[in-house]
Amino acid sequence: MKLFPSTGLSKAGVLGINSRNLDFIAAYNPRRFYPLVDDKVITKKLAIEAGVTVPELFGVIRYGGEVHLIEEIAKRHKSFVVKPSRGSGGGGIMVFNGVAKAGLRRMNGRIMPWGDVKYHLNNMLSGMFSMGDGSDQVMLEERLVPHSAFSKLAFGGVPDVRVIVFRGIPVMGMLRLPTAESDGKANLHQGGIGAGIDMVTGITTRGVQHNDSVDLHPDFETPVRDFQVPGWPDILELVSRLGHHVGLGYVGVDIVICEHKGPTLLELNARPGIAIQTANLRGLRPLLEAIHALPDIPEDVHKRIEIGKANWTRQSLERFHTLEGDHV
């Protein structure tokens, strides 16, 4: 079943790309703050300053002459992630969980020869997977171990939680689950699953893959709805605190729930996509407009969270009554 048929999009409060860009990103995100989130090395430093847990950074490769450093880091840490510092959409990211004489072991068990590894690193350095023009840096960081609660919901990778934060207030969230089709990446465009989250309880409400409603994870046949996201109160506090701290009014905060570290920042996005609406089967616009109308936003993070929960509940009730009226 295809979600959000073309008729009734406005009535459902769906936020379109143009409105997102003009009414929220352009209006609330000063361009001078973009480097804080577009460059993951800077983001990591900013998060540490804000007291937010982040994956450990093992090293940064800045130019071709440093590509050999990956061999030293691999021998020391065995398991790690490589990613472009200014990458987007998961492009270029590779996860390794072992070292062999011939190269590095990927999560699917295959060995990637050293020559191929270094060729891929050079492609990342050239900016092939990055936003904008020009060269980039390669980050080598800790591979997070997903919370054990995801053992039957994440195939070959690490799930994450995306929360839209507006004016420091959490507005809408979804759980992104890797699949065999997505090659273990929690990326919806590559075949991952998005599951809407009730913002008050942290329980998933529905699942979607390729814009189609799904009830079961295709690789485990495990229900993707009615799942309690671990550490939900801590997640709300983390995203609210960091979303307020970076100076961007409209931001997507991506969190991994690590077995050992708890909720851990993956990255920030100054231009978060709108597929989160499909995962929740509800529009962002009414939620955002209610926050936009607030004359003042409290500094206290817990008060902002309570506003977010109240906003979600109020809009849910109004939506229910609207739908109920349509069927009378």
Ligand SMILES: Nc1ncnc2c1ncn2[C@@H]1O[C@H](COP(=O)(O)OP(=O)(O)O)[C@@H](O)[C@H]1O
Contents of the next structure:
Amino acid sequence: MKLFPSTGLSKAGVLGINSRNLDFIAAYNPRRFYPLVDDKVITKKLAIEAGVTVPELFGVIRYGGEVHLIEEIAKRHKSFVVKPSRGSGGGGIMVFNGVAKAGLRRMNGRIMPWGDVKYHLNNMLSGMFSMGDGSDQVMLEERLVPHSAFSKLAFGGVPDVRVIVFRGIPVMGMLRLPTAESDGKANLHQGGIGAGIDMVTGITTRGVQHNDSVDLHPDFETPVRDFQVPGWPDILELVSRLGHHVGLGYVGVDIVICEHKGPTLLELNARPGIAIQTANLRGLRPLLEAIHALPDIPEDVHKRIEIGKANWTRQSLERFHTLEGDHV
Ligand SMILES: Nc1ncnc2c1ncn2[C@@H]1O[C@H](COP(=O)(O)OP(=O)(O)O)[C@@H](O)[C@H]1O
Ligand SMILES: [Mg+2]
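One more: the block was the form predicted on its own; return the form predicted in complex with the named molecule.
Now the complete complex, all chains and molecules, led by this one.
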């Protein structure tokens, strides 16, 4: 089923890729800030400076001669993920939860032999999964554990929450759920489920997989709608604060709600995809235009969150044009 009939797309306020690139990314994201978010090692440092929780970095493999280091790091930490530092869409990421003599244990219980692990690391180093040309480095990172509320909604990996933040104001969100098909990753391109989120309550409204509506998680048969995302107010605060801090006007912030660490930053994206609109069955354009029209943006993060919620419910944003220090 086509979720947005193509003729009705712009009427529905759906933001197309060209407009996203020109009106929002080019206009609001100075190029000099791209390196901060395109490289996950740098993003991690920036987030730590901003006081945001991130997965611990166990090590970085920079070239072929260092690939053997994985054995040592694996023995020490046992549960971790490997990911290309400049990867996107889940490409190249592998999640491991144990070490055996013969290799590393994947989330599906199978052992990946050391030879295959190292071959994969070399592929990641060659830049096969990375943005731009040229080689990349491989991060070995702490494996986050999903919050217990996801026990019947996340198959073999951690869900994440993507929030589009514009001028420091949260605009639209979706919960992404890993499936057996998506192999421990929550990315939609890998076969994860995207569920729209009501920005006021943090409750999911509907789900999509491969652009089709889904009501039930295919691996558990549990409903994907009417799920309360745990810690929603904390998530809104984290994304709005960081979105403001990073210098990019238009940014996608990916958060994992970890059972042990709480809301944890996975990555920032300077060119967030537009499929979030399909997950919410709602266009971004009117929400972004209302924020674009604001003459000034409050420094206070809670005020920005209130603006985001009012925008979502299409209330007038005028009343937020109060003097700094006023409470809304
Ligand atoms: N440290 C981690 N622990 C557990 N799962 C992870 C971790 N990092 C990434 N993942 C899984 O992989 C997906 C993609 O990770 P992310 O860091 O956002 O990279 P990409 O840029 O490729 O999207 C996440 O949504 C999550 O499901
Ligand atoms: Mg991501």
